[in-house]
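Taking the form predicted alone, here's one chain by itself in structure tokens.
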Amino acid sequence: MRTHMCGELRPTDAGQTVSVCGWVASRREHGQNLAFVDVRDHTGIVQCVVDGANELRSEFVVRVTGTVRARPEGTANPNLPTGDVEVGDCTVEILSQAEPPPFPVADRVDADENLRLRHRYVDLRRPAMQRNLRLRATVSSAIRRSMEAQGFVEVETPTLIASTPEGARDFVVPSRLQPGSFYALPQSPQLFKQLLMVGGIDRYYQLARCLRDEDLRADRQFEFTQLDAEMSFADQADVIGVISATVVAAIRAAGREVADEIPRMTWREAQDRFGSDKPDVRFGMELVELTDAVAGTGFRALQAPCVKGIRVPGEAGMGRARIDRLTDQAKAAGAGGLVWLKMEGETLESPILKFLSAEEKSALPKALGAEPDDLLLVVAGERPTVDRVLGQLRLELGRPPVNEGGINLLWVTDFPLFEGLDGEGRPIPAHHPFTMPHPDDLDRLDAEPLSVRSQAYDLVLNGWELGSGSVRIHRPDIQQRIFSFLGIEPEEAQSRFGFLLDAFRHGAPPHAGFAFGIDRLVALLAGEENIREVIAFPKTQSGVDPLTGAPGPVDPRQLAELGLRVLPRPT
């Protein structure tokens, strides 16, 4: 139906008779019975000069045939790639009429997100959405090429599986053939990719669809896509090497610059310096240890096991109302309060100065590297709380927009194996329960489990966790030892994970793997704050699909066939 795409025409095409197809982006009257009609497809817009265009309306689908010619002198549009040419002597075939669009089909639009998602088929025509989805395709293609070049085999794993602990709630699917029984939709292919290693696949990958019933936010959806990978006879360094090469290849395919080598940082260092296990290293404002600087202080607010601070450059003029909001934020995050000091020129100002000794008044600004007109924020308390609170304040006050500061990748390693104790005093896994403990810490597993490091590692991009991975437990004795810590006795372990434990008894190679979110990677490369902008048909933050009306009730006959009955919501 067409000889050229709308955005392809250039002065070198002058004199050719062409046919283009697309949507009417705009129509401008030009004298009696003559109009300039902009026709749009995913490549761009071309201006067509049409006689008798009165019946054409915005978003009509048309086929235009005419002759390419240079625009008259002084009428070229430098803002369009096709701005030096137009299509004249046009005949127009209306392929489909359209109602007026619910919002402008423009690069950026201020329409309510629910309205955009309810009419997503119109929203997808916008240039920004076209770019984002095509960028996603480019990234996915680059990932596949890189993995295949490194010897990985793409294998599909099941979508209907047994429920297993993955850290979030499962979406469950009732079985018609086994009434009262349920499948779960996969939170990840974790156990199946380990079974593939036992089966000798050696290097597996998949662009896997995963589903988790968890609260939604800007970087999280119920269903998402991740690169899932596993390697046999591999350790942490091997996995980091493979994934680094793949991520770098994907970023460069997207036209962005990135270094060959990705820096690494331990979890402990990330917490100490940035107060986060996914630090945004695009800007400074690092956490500074002040405990020694105020040792022996008489000021009770600073009498704590840990005292740290951050320097906020040039913010000495911050008003009291904003500081009070920061204080409330710190308290909501668990701090007892927030101490602030200002460098008014060379002079230190603060309501707490009367409680500080001369040595402390000198030591605090010096330790924080304070300069004139800086704001200093200090938090005291238990170390994990201090790190977390200051890490949040650091992001609140210094984090640049997602599309600024370049591409800053970072590997975070040596995570704790356990993140705390539950109500019964049992350790809580920081990752999934199939993560191998650090070999140097195995002797502390019984006496000091919370001090044991895992062989787990995360990849962070501009403060977003792209993904995580670990060296897996491949020995049944170590796996049962971890299960026992979690209160899972051998009988229960066999009942819940028997297929995996049985497989290990038939010869499991040492193996390790990783998975990272493609939605998050593409969003960052596209300069989007929300992954919904790089997903064709996302859910809203409340988990609703305005386009199809999901979730919704099902026919009572379906429920009866499944042996299910909907109970009233508890009051």
The other form holds:
Amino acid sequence: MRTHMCGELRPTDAGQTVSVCGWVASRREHGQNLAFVDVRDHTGIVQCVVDGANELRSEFVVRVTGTVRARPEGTANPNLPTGDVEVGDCTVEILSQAEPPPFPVADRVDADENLRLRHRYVDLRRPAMQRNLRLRATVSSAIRRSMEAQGFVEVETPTLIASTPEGARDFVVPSRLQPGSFYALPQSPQLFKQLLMVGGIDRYYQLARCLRDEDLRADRQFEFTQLDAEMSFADQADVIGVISATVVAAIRAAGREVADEIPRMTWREAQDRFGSDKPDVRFGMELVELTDAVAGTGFRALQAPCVKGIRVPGEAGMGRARIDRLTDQAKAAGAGGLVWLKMEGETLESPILKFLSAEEKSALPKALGAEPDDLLLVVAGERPTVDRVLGQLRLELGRPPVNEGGINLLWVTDFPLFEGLDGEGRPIPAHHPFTMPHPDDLDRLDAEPLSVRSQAYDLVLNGWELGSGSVRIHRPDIQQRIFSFLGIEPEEAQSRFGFLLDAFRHGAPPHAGFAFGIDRLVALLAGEENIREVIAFPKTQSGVDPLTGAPGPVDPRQLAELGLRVLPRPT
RNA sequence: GGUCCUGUGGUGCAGCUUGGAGUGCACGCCGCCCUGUCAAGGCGGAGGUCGCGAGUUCAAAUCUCGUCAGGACCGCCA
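Okay, that one was the form predicted alone. Can I see the form predicted together with the RNA too?
Next comes the full complex, this chain leading.
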């Protein structure tokens, strides 16, 4: 049907008779006997010269046959890769007519999200969406090649699985053959990949669809795709090596530069320096320890176990309203308040000056490395709160746009095993309950559980959590001990995860794994703030697909067959 | 569950603060003209329940309340 793609014609093709197919991108008529028609396919646009184009309209699908020729002197278009040539003496076949598009098919579009999604098939024609989806395919392909080159085997795991009421909310599918019983859609293939290790697969990977029924965000959809991997007879260093190689390969396949070696940082260091477990290391403004500098202060607001601050360069002119908003934000995040100091030239200005000693007035700016016209923000309180609050303020005040600052990968290691205590004093697992504690900390499990580190690690890219992994518990005795720690009784553990514990009694190799989100990786590589831009058919924030109308009601006969009845919505 | 922003011809906006006739801009659409344009140009034209519903008022796109939709965020996401 066609001999060439629109975007590939060049002066070297001159003289050839060609056929191209695509959509009418624009039409410029110059009377009855001359018109220019730009035809677009995913490779680009080429100008076709026709006698008349009165019957053509935007987005009509056409096949154009004609002769490639250099454009006349002075009429080349340097903005177009095909701008030195045109297709002349054209015959135009209309393959399909089209209504006027609901929004312009331009590279950049500012149309309403609902409108774009309702007409996604038009939206996808836009060069930006074409680039994003093709970038995604390039990245996926590079990931597969890298994993296979490292000896990993792709294994598919089931989509209809048993619900394990742990972590995120499950999507649930009613069973017809067992009315009243339900499948769940997998939040991840976690348990299956561990079973594959017991099954001797040794190195497993999968570009796995994961589903979680939680509220949507710019970086979260109901369904998302992960590189899911697991390896036997391997430790943390092995996993980090494999995943590092694959992520670097994927980023390079996308045409971006990245170093071979990915820096590492412990969770503790990330908290101390950045107030986050996923630090954005593209900019400074690190958290500075001030506890000693104000030890013994007479100012009550700074009498706290931990005092830290950040230096906001050049923001001494910040208005009172903005500072008040930051203060509200800090309080909402748990801080008692927000202390601010301004370097008005060389002079320190602050509402709290009268409460500070002379030593403190010089020690605070010095510790923070303050320079003229800087704004200094100080928070006091319990250490985790101080870190969290300042970490948020740092992002708010300094974070660069998504497409700036290059690609900065970072491994964050030595996460705590538990992230705190629940209402009944039981530890909450920071990762998941199959995470192996750090061997050096095992003997503190009973006495100081919150100080126990785990062999869990996250991969962070420009402040986005790309993914996480861990060394898994492969011994039933340790797994039972962790379960009981989490308040999961042996009977409950048996009923929920019994199949895994059974498997571990049949010869489980030590194993470790990882999973990271493809949607987020591709979005960052595409310079997009929102993962919807790299998903062909995403859902809106309220979980609706405006194109297909999902979710919708089902036929009453379907419900009856499933033994279900829909209750009226509570009002 | 909560906070904030947005909703005005097909599209993107302005108008809203300080209520006074659906007013305006750009694109698109329809018709005519035009032989070198490329977001072509010129002339003319059509197209509106100001998301929806209440309330206040002599009078509401504009003020108030509710509601729906889209977006950002908090909660949530082991």
